[in-house]
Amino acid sequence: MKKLKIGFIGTGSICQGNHLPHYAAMTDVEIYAICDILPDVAKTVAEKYNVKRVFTDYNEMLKLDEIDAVDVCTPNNFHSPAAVASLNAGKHVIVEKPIARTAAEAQVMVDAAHRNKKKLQVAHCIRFQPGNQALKRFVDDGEMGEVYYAKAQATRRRGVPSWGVFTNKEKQGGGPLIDIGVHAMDTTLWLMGHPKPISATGMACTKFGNREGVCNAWGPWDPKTYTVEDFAAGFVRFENGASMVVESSFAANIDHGIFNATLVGTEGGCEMTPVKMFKEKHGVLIDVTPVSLPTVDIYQQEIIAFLNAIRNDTEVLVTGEQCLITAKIIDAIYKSAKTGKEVEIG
């Protein structure tokens, strides 16, 4: 079997710790070559993975032919030209999540991906645990009826990032909603069976960001360079009827952090943290709890889904275009937070 060669754009945590050991890890890849803006950092992780082909600028990596696909672990800003950059040179592209800072940027993306007939994988690996797994096969056969009703929710009580950019606005394009609250939205419209949302009304605020002496887990950040909301809240309909209720947070005054998405039926409910579903039975109200579960490394399952994805020429399991409802539905409760108005989504 061919080895499928793959570069690497932005080696930062999030690549060094979650994507790049798990390629070197395969027989039937191979790290082809690295690119970060930060010279030092892109020679330091080259010669761990003993790699000779080492860039600042990843428009020169893409000149290289033998790349098959490209990983892409920058900041948000970087995420829609790194990839689309990628996608035009013939690669195709594994990205970070978010998909984009905005749904303008996701669009591109996804139109760069149809137009070169490449591949582009969004990297929400909350998907591939394998509870949410077996709630999906749940959900396709029709265990839960009708969803009319879904809430995704991804709050701290005190988990202000202390470190790299996730404050900075510009760079992240906003905070808890579009960091964390976005996996919870992706695997709640996932199990929904991604339904058109029509309208979205929110709220976002910082209420913690911008003072001195906070109390925080993770230690303290720098208020004067806090950009982003620590609470946003926000209520989207559905063109099937259904609706969605979302809630994240940095910082609020809650009894405990919460990860979770749950889904409301006319024949059953269920949640992801923990696994369980809620259904009717013979007069009986019942719980019924998934067991004996396995145990995956969910980063590593995301890059196998990817790479067999390129080689069987099939269709990925986190799409571009999935992601972009997501990023319509964060940009109008974004808009609506501002405006005060519902904001509808076309």
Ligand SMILES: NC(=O)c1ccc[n+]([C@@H]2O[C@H](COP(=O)([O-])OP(=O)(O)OC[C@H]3O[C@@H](n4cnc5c(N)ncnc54)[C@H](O)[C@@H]3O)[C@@H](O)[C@H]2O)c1
Contents of the next structure:
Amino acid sequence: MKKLKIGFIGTGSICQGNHLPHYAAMTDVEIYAICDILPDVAKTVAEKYNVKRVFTDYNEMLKLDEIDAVDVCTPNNFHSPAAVASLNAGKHVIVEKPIARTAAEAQVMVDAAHRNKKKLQVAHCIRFQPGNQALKRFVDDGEMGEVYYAKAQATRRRGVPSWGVFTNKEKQGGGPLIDIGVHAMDTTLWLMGHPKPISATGMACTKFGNREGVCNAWGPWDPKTYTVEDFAAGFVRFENGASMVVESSFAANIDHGIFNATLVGTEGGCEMTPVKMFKEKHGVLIDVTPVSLPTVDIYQQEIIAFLNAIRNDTEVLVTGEQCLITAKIIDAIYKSAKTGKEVEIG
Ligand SMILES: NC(=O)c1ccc[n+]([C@@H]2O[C@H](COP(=O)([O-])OP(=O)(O)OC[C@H]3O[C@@H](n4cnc5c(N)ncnc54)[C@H](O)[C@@H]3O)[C@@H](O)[C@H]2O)c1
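Take the protein just shown as the form predicted alone and give its structure as the form predicted together with this ligand.
What follows is the whole complex; the chain from before opens it.
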């Protein structure tokens, strides 16, 4: 089988920790080119993986015709420009989550993928957890009946990222809502079957980010450069009558952090953390708990799925279109938080 040649844009933490090692372990792909705006980072990574083609400008890297696919792991502000440039250069793209900072940025990515007839997969790795894959099969088979309510939660009691650019609004587009809330929302919306959102109302605030000396699981951050929210919540209505609540925080005075997706349906309900279903059978309320789920590396699984979609010319599991819907919801929650009004989603 011909080896797929992969180019990498943004080779920081997630790329080094959770992407590159998986490609390196595969015999049917080649880590072909590396690009990072920090020359030292690019050089170190290139040396580790014995890569000859090293760049600090992705437009230069994209001139390499041999590259089949590009893995984008930059901060969020470059997801859209780097993905669009890659798609326009005829490469398939896997891009880290969130798809982009805004729905407008996401839309141009989706359009570029269509125009160039290339795959665009967003790296929402949580979908690849075997428990979530199992839940999806149950939901799709009608075990929940009509899902009329859902909850997406990604709350941390004290978990402000003290590294990288996660507290920089310009680079990330927002705080916990777009960084971790998006993971919970993606799983929840996927389990729900991506109903069409029609409106959202929400709030977002910064109560800890700009304070000095706040306890934090990951040590101190710089409160002077903190420009994102540290708590956001939203209520979303869908065309099919269902609704979804979203909660996310980097810091909040709560008992403990929660990372969960909850579905409530007429025939059953379910939760992601831990994976469990709630049913009524033969006049008895029962909990259904999977007992022998395999242990997998979800990052490896999403990469394998992306490569398979390229090789077999099949649809990726996490599509740009689906993530565009999530981006529209996030836009609407942030807008509602500013205006204090419910925002329609077109
Ligand atoms: N799926 C997950 O669970 C998960 C976990 C962590 C981060 N992420 C996502 O991964 C992305 C990167 O996060 P990170 O923690 O690796 O950040 P990071 O800051 O450690 O790495 C980003 C790298 O991109 C480089 N870069 C910035 N602009 C660039 C450009 N224009 N061209 C080339 N390189 C550029 C930076 O120099 C840096 O090395 C973010 O979008 C984040 O949301 C996803």
